[in-house]
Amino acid sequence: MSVNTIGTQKIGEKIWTIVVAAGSGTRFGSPKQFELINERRVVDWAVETARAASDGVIVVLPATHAQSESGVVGGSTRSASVRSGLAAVPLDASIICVHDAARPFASEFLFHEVVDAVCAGADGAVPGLPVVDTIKFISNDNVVVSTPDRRQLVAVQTPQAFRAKVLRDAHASNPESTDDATLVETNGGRVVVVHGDPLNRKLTTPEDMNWARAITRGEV
């Protein structure tokens, strides 16, 4: 399950994807990546698309599943799990995508969009959707501090694509973040945004899982 070589997707590029599926599912109540959507596990949906869009795939899994599914063992945090995946990506990979298994409906087209942006010169690329709600910055005691202009805000998704060296350098000092783009930005990298997909929803709660199952049944 961890490696799939299907030939170069972009001329002169070797594209590998790390699918992060090592979470414990604390907010969901169980490891959601192993829940079924239309007789297939969430992680299997994510991996299938990553394989179609990449030259190779590394799947990062909990220790209880990694050996039996030919994956690599994740770490105690998301960033640590990505680093576990990075260690298994061949050194000749030129572009590395990172994708959360909890987004099972990311399209092959979306993978190509972020990869194309990196091929065009960006250090990294992420899908993003416009923020439709008004956002407030608040203090620790829930007092509004400021209101950012939502026209300058996007809600970021995965897959995120990066020049391999840029991503490896961003992880070199073992930093922590909720996404890899933040680490690349902090390290001085230039990250661009491509149009995201509303169907590329992150499954976080049981209600999200019900939505995903309804989508596959054509009920939404």
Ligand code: C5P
The other form holds:
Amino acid sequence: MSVNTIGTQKIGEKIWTIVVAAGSGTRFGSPKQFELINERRVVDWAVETARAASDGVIVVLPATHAQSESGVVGGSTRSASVRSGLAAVPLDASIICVHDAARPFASEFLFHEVVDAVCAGADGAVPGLPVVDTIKFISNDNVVVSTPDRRQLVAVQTPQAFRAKVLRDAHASNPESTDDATLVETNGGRVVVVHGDPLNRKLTTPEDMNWARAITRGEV
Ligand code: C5P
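Hand over the structure of the form predicted together with the ligand; the form predicted on its own is what we had up.
Up next: the whole complex, starting with the chain shown before.
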């Protein structure tokens, strides 16, 4: 089904995006969302694209930054931070996207892809990439338990788009997960996968940050 658009806006839909940027960067060693890539902070890259693709954006930030940057204060986990954002999204939003600030190179096209899948009837939509490595389930003492079929696996990214009510319901009991699609699936929602983008890499380590800077300098 094609979705009618005027510019970037979908007819009859109010699209809001929550950008979660309240992490402490434990694995990185400092809050990576405030590192500079080509003179702009990681979070600013993510927010700029979210603004272009949405009717409104809520930025969830650490308490140290929220007030001065017109954001909302995050929680102690990613899911809690999403809930802080949800509380600030207007009730007339019909589709809500959740995006990690740690993915500065998500394209506007990717936002439209996940939103279009929700407009076409899914409860949620996530970008996914084929898994190239063989994945193993292991026990606590590092013994292989089983090996899932790689052809049935995808590595998922953000932005993730949801029918607003479905996302609010999924968060109602304050559950925890590393992404929002998991909460929607657990609640019985139908989440579809659209083509992810290899450039939409999550910046987790200092090496990821070096890669991101090299990309913007045209060195990769
Ligand atoms: O923890 P992780 O690296 O998976 O974080 C993904 C995104 O969630 C990051 O953009 C991070 O800033 C955000 N986050 C948050 N609040 C937390 C933890 C993570 O907004 N308490």
